[in-house]
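What follows is a single chain, given as structure tokens, in the form predicted on its own.
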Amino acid sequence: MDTILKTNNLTLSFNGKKILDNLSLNFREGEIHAVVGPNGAGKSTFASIVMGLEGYRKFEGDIIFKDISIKKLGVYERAKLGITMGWQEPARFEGLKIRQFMQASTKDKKEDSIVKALSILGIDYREYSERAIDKSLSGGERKKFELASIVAMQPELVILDEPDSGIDVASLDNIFSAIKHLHSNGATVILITHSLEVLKNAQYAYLLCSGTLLDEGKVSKIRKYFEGKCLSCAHKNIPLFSELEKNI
């Protein structure tokens, strides 16, 4: 299967602090990926700087998008070229309603695919379409409506961050068959998570800590680290396996 993003050495530093170090990565077209790895080895950096966001473009190294440098691409043109992100914390659009929010995101801008989106988040339509994207909703169901309007925007990559992030129990399993539709329908999608439940959907998974690649493989071999069974390594960055262990 064909890599469809690369990216080769990637080196970031903030105040002099290394946040990531040398980092390259493979991700193979049409297959669901996790970045895992305890809270400050570099994750949501790692996404940021694939999505090309304001005050992570100073970085070493090159991104390379279907054999094509976007290095120096901003996040407009690289979502003209099929790359896309969920956010952690999803953005308000104060005034915007839902109906507006994803007849913008739609590819084909009909109703009946606003409608399928919606519905793979257990959302309906009629209910929500004249709701406003604002406070009014709430964390979990500003999540659902972004991964809806991904979904119907039918991205070539997808990256998520935290995709569980502020969702209910009984709503995971939306999250989860959106993440399945994505791939079905030819979507790479690179999940950032540190939740034993996200890892299971991937079928390939790299371990980052400090910044750095400790190992990758099938998530059977990377859910070992969920275990508590940290891989031996000269970082002084070990892991809070307490807090890990609630998503166990």
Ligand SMILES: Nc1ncnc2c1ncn2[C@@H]1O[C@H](COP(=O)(O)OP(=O)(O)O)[C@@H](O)[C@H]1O
Contents of the next structure:
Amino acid sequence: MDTILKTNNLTLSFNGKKILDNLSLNFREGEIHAVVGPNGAGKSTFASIVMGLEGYRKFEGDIIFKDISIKKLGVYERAKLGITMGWQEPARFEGLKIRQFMQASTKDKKEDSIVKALSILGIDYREYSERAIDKSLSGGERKKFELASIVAMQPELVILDEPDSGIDVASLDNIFSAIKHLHSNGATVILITHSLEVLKNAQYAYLLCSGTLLDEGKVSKIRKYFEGKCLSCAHKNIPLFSELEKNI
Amino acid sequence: MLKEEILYEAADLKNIIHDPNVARLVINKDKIISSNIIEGIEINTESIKDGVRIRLIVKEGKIIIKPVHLCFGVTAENAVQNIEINTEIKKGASISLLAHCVFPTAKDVLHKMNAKILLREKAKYSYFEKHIHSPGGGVRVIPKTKVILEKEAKFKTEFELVKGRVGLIDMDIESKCGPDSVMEMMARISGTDDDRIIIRETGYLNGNNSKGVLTSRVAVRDNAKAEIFNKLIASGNYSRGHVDCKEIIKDNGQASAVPIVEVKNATAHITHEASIGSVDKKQLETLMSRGLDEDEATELIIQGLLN
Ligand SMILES: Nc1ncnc2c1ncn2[C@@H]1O[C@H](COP(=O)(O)OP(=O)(O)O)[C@@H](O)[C@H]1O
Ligand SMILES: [Mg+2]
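Same protein, the form predicted together with this ligand this time rather than the form predicted on its own?
Okay, now the whole complex, with that chain kicking things off.
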């Protein structure tokens, strides 16, 4: 399969500290990938760089989407190419109604598409359309609306930063249905996670530690790290792998 | 179109204008052009220089179910309009007012309003003021309101600019809250061009267990300027207050917030939050990552804030 996204030697430092160090990853079109690693490994930073968020535009290396460099493009321009992301902690919008938020995100602007996207997440549109995406929603609910807005956008490439965070066990299946839906509609999905449950949805995985690539391969191989069988690693935050285990 | 019709249309009055169960008072500059008074309400009017003095009473214990419509309009391009309105809601009575201030073709219109509102024990009063201005911003709106809430009274007011440009809005509203009373004051305004917005909201939580919330939501774009003065003083036992001010600035917009909170009683409590600045980055980037450009995303966020 063709590569849709490639990062070439991504290196990013904050205050002299390397957050990403020579990171070269390859994402094949139409596959579900996972990027795993302990807290502080640089996973969210990686997502922010690919999306082109403010503060993450100065780095070394390059990002190639469908054979062109997107390094100089802003968030909007990247979205227009079909790239989007779900935040680890989704934004709160005071007063903005779910109807308005969904309409803005929906590719064909049809109400049917909004209703359908929300139903994949187990949400009844009529019940929520006039509510605001603000602090009156729980973190898990906002996470679901964010994912629904991504489904409605019909992206080509989507990075989901910890899609299960704040989600209760009962709603986890809704999240996984949405991931499957995106995949079966041809989207390339990158799941950022430190949860084995989420990792299981992927076909291929990258393991990061201290901003470098430690290992990659099929999920059956990478999941071994969650069983405490990690490779010896020269990186200073290797002890954090114990946290990974706690999360299983 | 007749002058009345311009007002009826702008103020959404077309459907209610023939409804005998809905009380209304429609004024164009200094003339009453339509009114309907219903059981439980007394409305007296008299002419004053460039305007009308109104006395509104809701009789004791009367619950006015359908919102009473007020419309203060000026269909002329240049005019001064003075409105004085004294309201008394008697014990246990309740009313909700929907006031439209309509200046659709204004080039130089000065609308001054002086309101006194007395809420007797257990009275309930809610007032929604919606403004429809001309697109050119040739309007100066200067309302001053004083409210007294007696024991267990409830007061709620909302101000919103629905259409057109602000021009100048310089509003000043003060309320004195008796025991167990509840007061909420909210203003939502968006300024563009060289609009000027001044909001002064003051609440005295004098009564024991009185509660008050002052909320303002303002967006300023282009060269517009906003100044918000929120003042809340709590002296009643266990009185509770909250000041919440959010201002979004874009382009060369300027905004200031001067919150004053004073607590004069150890059992009282006031909280206060204010934020002034450009649109939240995460909100902006979220919408942009769904394919909205920066202007569209900013507009939507501002629309939400003013919702
Ligand atoms: N904007 C920033 N400024 C300074 N340090 C940052 C910034 N963003 C991330 N970091 C640091 O980079 C490291 C990686 O963070 P992050 O990418 O959030 O990790 P992960 O998502 O894998 O838990 C952390 O040490 C974090 O403190
Ligand atoms: Mg993270």
